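Given next, in structure tokens, is a single chain: the form predicted alone.
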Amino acid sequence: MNCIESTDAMVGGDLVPESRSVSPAVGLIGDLGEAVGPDQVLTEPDLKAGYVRDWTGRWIGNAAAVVRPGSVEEVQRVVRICQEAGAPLVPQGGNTGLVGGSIPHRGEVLVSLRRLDRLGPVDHGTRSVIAGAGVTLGRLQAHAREEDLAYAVDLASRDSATVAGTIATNAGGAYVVSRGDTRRQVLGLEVVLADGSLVSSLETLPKVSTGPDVIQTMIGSEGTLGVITSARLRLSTPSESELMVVLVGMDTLTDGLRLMGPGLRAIEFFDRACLEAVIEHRGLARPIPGDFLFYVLVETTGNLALDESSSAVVDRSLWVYRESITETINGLGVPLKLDVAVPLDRIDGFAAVVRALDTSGEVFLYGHLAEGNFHVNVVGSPDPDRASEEILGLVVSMGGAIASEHGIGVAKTDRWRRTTDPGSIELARRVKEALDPNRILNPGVFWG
């Protein structure tokens, strides 16, 4: 069936999709309806609207249809139909991405995985659980707590972000410093490949040494190599020590690094602009007296080395100031959101230069201090593309990373190609060609 008008060009050895939009042809919608049931294929604009606009509101795409499979077998059918039709598709989890990587931009078929929400019983022998692609982090965490265990990855968007989405982007969150990123929690995956075939490592032993674990390449691939349908995830025993949450005001982030020590679970930061916006938006009290450039939030089971002159407060409810930042900023307008990392010895220099840039907008800085991970948000800039180029250029000049935990998506494809080792680009291209030779899986991500 020739159902989609879409071609790709090879430029300099890389995959560069042409700019022509794709459109559904006669028969494709009907085939998809037969695969998953007609009620699970959305074609009306009002019904598709929530799927084609990303978390920030900056990226708004269009889909030939939104397809909502309810089983692995239905995912396989959908992928095979798209493969035979030459119809590009975009897998989507909770649609909490910030770089435009989980929405269709050129009329692709959007495959929503939210209905794959089966959550298996906890395996206490391996301290693991099998979770479907559409299970939210919040539900997974609650399930683990019922068995006196914990899942390590936690995000403010926990009630929307899904297992497959966080795996596809190798999400980090507040507890990377003590528990590691998503990659460290994945013990096995079930994935539908571009030809509709299924590969699985869900039932593997705790340790297997029989060659390369190729399926691990799916982690962080942003839906470009396969469609993740479920995962076996590592669970851990919660700390029995009493937790202490402390908010400290300070004028340099370097001073905040000195708060790292035994028992550290999380160390977050946000600047004065974030605090003021959250206080106004949520109607919260000012947490500590004084006016500081930065506020560092520490969760620990140890003791903090604070001197008598420190301005600090201890209260577990202090997390609300940090976790309210994203929704607060989004309420101010459509923000430019950048997720970057710089070497720890340059964090204060980076913050100072970003605040001094002429973005003609309001700048908000927050993130994960131990990794030098900044979430740079700019609201009201008349030229967000120029602001993005200046900030990302600064990151590169400081030896940093243009994507720390939110992925590349479509927002950073050009900068990724220009700043990544050519050998790594070529390796990624070869993997893509091998697993998705017709390039139907999330074609706009990485390759532009």
Second form
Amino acid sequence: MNCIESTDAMVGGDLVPESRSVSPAVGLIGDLGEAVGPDQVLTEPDLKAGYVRDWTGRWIGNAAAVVRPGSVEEVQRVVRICQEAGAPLVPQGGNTGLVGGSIPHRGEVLVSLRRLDRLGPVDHGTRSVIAGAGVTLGRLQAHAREEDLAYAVDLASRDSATVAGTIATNAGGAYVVSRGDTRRQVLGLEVVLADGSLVSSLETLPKVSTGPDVIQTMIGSEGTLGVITSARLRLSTPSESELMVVLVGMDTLTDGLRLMGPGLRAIEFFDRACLEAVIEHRGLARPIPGDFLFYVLVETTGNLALDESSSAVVDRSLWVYRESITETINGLGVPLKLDVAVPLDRIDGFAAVVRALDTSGEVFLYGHLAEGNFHVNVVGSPDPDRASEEILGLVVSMGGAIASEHGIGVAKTDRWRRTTDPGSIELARRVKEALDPNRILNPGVFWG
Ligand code: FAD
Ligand code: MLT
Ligand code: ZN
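Can I have the other form now, the form predicted in complex with ligand MLT, not the form predicted alone?
Then the entire complex follows, led off by the chain already shown.
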């Protein structure tokens, strides 16, 4: 018999409008089983465990059930059932999100889209491909490579992060500076709305001018406006073979910006604390002689104007030092992870103030330099909420953004509401109201 861990939030509390009648949870589980097959409805705690805990271990929620639809029609049925029962749901892809947005915090139904993993043939005419919600970035990239093309977005989480998850968060990664963020790659979408209806723009031509493209609102909406079931994605030309990867040590990030020039594909940075931790965790050799405050990694097809005295090394395998940081920090403890951006003329000032803050924890700085992006991670702080408030406050005071690429999730909802232009918040509220009037879609995100 199915064991229902907790249904309080699902059948009561402020997640369900009071006027709606709610089916008993057992009826809901039975209905979901009929919609997708009983094997694809998980209710045992140990089977749900991997879906209700986030990648960092910071958020551990609970779900009425984990539902794994295998087709678009099944997604529609699941959403209709949840709508009729007044049962909130959380869409989930690879569960690599870092702001708690993919976790059911209050007993929602967790809808995993991983089984929607159909990957269409590459269309060389439009240079695009249709990918199911659950296709991983790694699989999509390999598929494009087989046809001598590339998918522009790349993250260290590529083997788990999914097409729909990256669209729902408008993921960034290392190649934003040369290829743009996820938004720039989306040519069309197919989405199940909160009432179970389906909207699609998958068959669009490479360029149309037929009125507002409302479906694009789904990009960056973090599962709060619809459930993305597939996407048509732009493919690009692959990297040239004469690509060079260089790691340079320096004491200011502003010096790093000078390495941006023709042929630049990626420019990343990390601080001394990151390098030391990665060397220790991965058992790697020190990549360059000397000791610096920052290390800048550049991938380019152009020539880098480095002066003779620079401490630099050229080797494609250098990416391992940058890509191992997230996993290394996670190994040290549950981190406070803040993903922010500040104007480029403030980057060194920001880094200096953050280092001087009394978080009583170990601070790690790394990120995507060209966007003024900082991943500020703090491990071991006795009061991470206070540290978060201080750092986000600093970002806002410097004219920066409280989220650069990971989204708002549940981690930053208060700040989002307090610091976003009131007109934009009101517009977002009206869109939410129109598309999800009963607030069943990922209710903890944005609106808390
Ligand atoms: P999930 O974590 O499952 O979900 C994320 C959000 O999307 C949630 O709000 C969820 O409700 C929503 N969602 C998921 N699927 C759907 C759907 N079908 N329809 C509607 N909403 C949906 N991020 C970056 O931007 N840049 C990086 O460089 C980067 N590097 C990372 C490296 C590591 C090691 C890790 C662990 C994470 C990294 N991330 C990075 C964060 C994460 O990988 C991205 O946010 C990614 O886009 C999440 O994809 P996912 O499939 O795992 O989504
Ligand atoms: C990265 O750039 O490494 C990621 O966004 C993940 C992280 O912030 O740790
Ligand atoms: Zn990042």
